[in-house]
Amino acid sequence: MNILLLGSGGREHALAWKINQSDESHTLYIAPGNAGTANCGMNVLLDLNDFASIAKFCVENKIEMLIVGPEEPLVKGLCDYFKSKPALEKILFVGPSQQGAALEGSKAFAKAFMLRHQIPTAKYKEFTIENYTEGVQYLQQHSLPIVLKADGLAAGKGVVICHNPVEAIAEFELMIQQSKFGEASKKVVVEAFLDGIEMSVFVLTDGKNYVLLPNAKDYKRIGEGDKGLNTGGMGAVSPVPFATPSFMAKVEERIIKPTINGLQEDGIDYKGFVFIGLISVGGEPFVIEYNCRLGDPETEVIIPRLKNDLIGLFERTCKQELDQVKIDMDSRTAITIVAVSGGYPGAFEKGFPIEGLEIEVSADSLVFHAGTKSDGETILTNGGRVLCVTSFAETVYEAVEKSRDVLEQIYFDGIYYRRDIGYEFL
């Protein structure tokens, strides 16, 4: 089987490790991929967003299942683009159709998802600049703390926690009147503050039938103790230990089924995965968000523990048969933790040699490349973040030790990693 990933980070670089070890036959092309896919299979330069390309491509190269890492082809439609092109109707796409992406494309389209379908999440209102008077008196009424999220794709950065009423209203200016996300932030999602602790349910769907992957939880602040500025993540840890099995019996009846159905009564086309975001409150399961693809680094982390062939999981998808499937994962924890550049999430230079990348690791650890590239000689960083290092162990604080043992081995001009994750469950 010839099979296209795009996408070029962490998340990548584990999918396309996993469908490596399939005993099924076949090609893996990575676009544009890293200096870590290019050792999975053949790294193409392909721009994202050019479906004209992409389909060239997938019909010069016999490509039979097309795999989309990120969620912004997602949401322009590129899964559509493929079901209208008799050329390209055939290919087994694994990712949802740009309707069912709307659920991470549009906080709006999201919530009236949820309510629609009765699934616990956040009260809230939107706002446009149509209404923006209302939305300043609503925001002055309003309990605090307050959240206010861009209603598009804003690269993770959208979402604004205020604890004053000055704040959200200077926020709420910048967000609608000063375009401070650009469109993304046209329209304002104002949420409620839900105070508990978050995590992320991974599932995926044929859009009738559906398998729960393992779970996991990220740490996105930069600074140890979660301190500092968010971050695209900088670790994550699965299973999570306060996932108890009455705790995600709940998550399963009120929020995965409801969701699936959901899908179903509204005549939405989706096959794949549906990242939902989690908080518990008081033990109680809160959604948070949807997204419309695998987070990263939580792939990282859930991939590995799956013990299922990944192309067979991919075909059952795309072929509405995942009520034939069990999944199987392995007991044992797994930890991921982010080596990012110097300076980062802010400005960071890029481009300096990776040393220690020819160490030899223990079966329970892994390497995977994120922001790198290859010269022909060396590999080089080539984003904020840049590499991250999982392992297994019975407990959290063994695979830290583990990941970080590895780590210290590794050196690239400004390396930062933290060395708690996992911190609240050590």
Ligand code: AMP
Contents of the next structure:
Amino acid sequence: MNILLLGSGGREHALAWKINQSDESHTLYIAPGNAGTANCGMNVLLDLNDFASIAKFCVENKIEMLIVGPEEPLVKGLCDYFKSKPALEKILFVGPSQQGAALEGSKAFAKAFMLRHQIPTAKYKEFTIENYTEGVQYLQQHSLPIVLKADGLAAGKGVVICHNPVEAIAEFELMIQQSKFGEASKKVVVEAFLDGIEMSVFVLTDGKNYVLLPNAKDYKRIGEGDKGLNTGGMGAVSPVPFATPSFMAKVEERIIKPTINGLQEDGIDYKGFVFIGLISVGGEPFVIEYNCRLGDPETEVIIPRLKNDLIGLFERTCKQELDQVKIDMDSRTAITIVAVSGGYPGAFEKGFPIEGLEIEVSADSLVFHAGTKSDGETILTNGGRVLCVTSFAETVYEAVEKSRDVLEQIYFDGIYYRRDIGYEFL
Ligand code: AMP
Ligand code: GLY
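Please supply the coordinates for the form predicted in complex with this ligand, as a counterpart to the form predicted on its own shown previously.
Every component of the complex follows; first up is the chain already shown.
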């Protein structure tokens, strides 16, 4: 099959690597990809917001399946665009319609969806300039901490947790009056703070049936012990030790089934991943957020654990045949550690040579590229998150040891990684 995969992160390298593991032979293109995906297929330079160019490439290269890694093209309606064009409508499209992607693209849409389908989540209210004064009063009388969320996509920065009313009102004003996150914060969701432990579940749905993929927990803070600024993700663990069968049964009954049924009841076309960010409050699951794609770096632990053929799964997804699939996963633990550029998540420099990539790693470890590029001879850093090392073992401790052993042999100017991924489970 001729396949086009959109994206350029560690998530896309893991997906491309997995597609290469298939028994069937495929021709894989990755746009724009990175130096790692170049070993799994052919990188092509396409702008993911330029739908016409993506369409032209698909027609010219007889693409039969399009897999979308990041959320932005989905939220902007790439799926609907393909479904509306006779030359493209037959391409198997892995990713939801624009309406489905609004579960991630609009926090207010997601909250209303959860309310409508009785899915447990924090209590909330939404505000715009129209009911701004009411919003200020709401913030003044609300219990603390309080969570303010820009409605739209804000590159992972749109959520602010405030610890006093003065801070909350100042943030509210910045978001609505000063357009702190542009269009994205013209509407703000204000919600109650939930105190608990977070994890993520990953579902693949054909809009009618679903399969549950391995679960994961990511580590968002830059510093060890979960200190410092938020990042795109510094590491991940799968499976999550506290996600016991009884907890997961609650998640399926109270959250996953009502979500899939809700999509159907609302007439939303959804063929793709639903990534549900959960919080366990005293053992009871609540939804923190929905995403319409896989997580990064969660993909780098869940995809290596998945034993099913990925393209076979996607074919079943597009044909609404996921009821005929049984998911098979590696029972071992997988962890990944992300190596980032010095200064990240603040300002950082790019273009440093990466040494040690030629080393032989054991069968239990995998190196996935994220922000890397090749200048023809050397592989250079090209982003904040540069690469990650995933390892398998029977325990979190052993898996972390294996990834650290590999990372000790890799070097670039300013390299930094957390050595404590999975620390609470050791
Ligand atoms: P989101 O972009 O919605 O995932 O939010 C980013 C992060 O903010 C989450 O991963 C949580 O750590 C935190 N967060 C969001 N909503 C809440 C909430 N209602 N209670 C506690 N923490 C939250
Ligand atoms: N690691 C979190 C995300 O991909 O959104």
